[in-house]
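First, one chain by itself in structure tokens, the form predicted on its own.
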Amino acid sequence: MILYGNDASPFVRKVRVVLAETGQDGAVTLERVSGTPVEPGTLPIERNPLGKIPALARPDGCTLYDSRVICRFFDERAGAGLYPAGARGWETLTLEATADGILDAAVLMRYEVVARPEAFRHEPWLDAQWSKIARALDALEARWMGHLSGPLDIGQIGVACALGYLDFRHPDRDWRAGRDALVDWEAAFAARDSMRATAPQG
């Protein structure tokens, strides 16, 4: 199986780690590929007609995309359990929606300086889309520790690649401001194997 995408993207970063976690990195190559909503470069539209990353291309069925989708995929595949049942099922799957709707924010944040002219910028778009993860991540230290410090889910590993591509692309912003539980539970996640072998680049 080919996984499209390349070492700065978070979404991408999710699959890798579920790669890793579940023991199926073998499973497939990655081909790099770049791009921007305005100047799609390599992105792979040929298997993906929305231009995003990842995508996971497979011998025996359509192309995969959208994180959610390959993540399910892969955990399916090896019987990991990321995404368990019942009460905690649909609380694994709202956490996974938090961590996915930062990320969200923070690529948006991310192309309106890299791809949107100087001149053009809008700095009240910025801090709204900062206010969304700001929401987010105070929901996260008041209302989700229990959840984060429980048995390893897919809600996890989505948190712990959003607050990295925080670091990697926010760094100016500061999210562990007055989130001393969030700062300590990201520390020790992000020295799982996994999270070292995949730590954004570029």
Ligand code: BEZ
Given for the second form:
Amino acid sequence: MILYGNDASPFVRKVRVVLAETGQDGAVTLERVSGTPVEPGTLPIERNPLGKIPALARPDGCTLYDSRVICRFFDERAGAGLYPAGARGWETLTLEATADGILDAAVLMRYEVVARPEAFRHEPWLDAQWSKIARALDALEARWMGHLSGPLDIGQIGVACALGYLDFRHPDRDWRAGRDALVDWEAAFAARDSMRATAPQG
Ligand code: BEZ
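Just the form predicted on its own so far, so send over the form predicted together with the named molecule.
All chains and molecules follow, beginning with the one already shown.
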């Protein structure tokens, strides 16, 4: 299977961490592509009309996207249990949605800087995106540490990739300030082989 992605995208990283954690690294070949919403470049618009990565081309001709769908596909393929059943399952999906929401805002901030001419950059909009991220991080620190410390699931992988992306693209915002429990959790999770092997670059 061909996984369209690159080494900077945190959404692609989620998929790659799932592959590593579930022993499926060999199931895909990573085809590196790049672009922005303004200039699609080599993004696989013929595979995903939204032009987003990751996209997974399967041998049957079907292309899966986005990261939530692809992660679930590989979890089911391996019977890995990253999506638990019952009450913890709904919590897990909510945690994954929280992580993806952090990433959506963080990626929009990135595009505001690299894809929009500086004269049109809107600082209040950037700050509003960061406020959204900060509220989500505060919620993780206040309410989610028990879940984050439980058995491995897709919510934890999403949060780890989100925090890694904040370090990668927004280090000046200092997400760690005042969030000691999350800091300790991230340090331990970032030491996993799957995280070390997929550290963002670019
Ligand atoms: C980035 O370079 O920050 C990036 C790349 C692909 C998707 C999202 C973000």
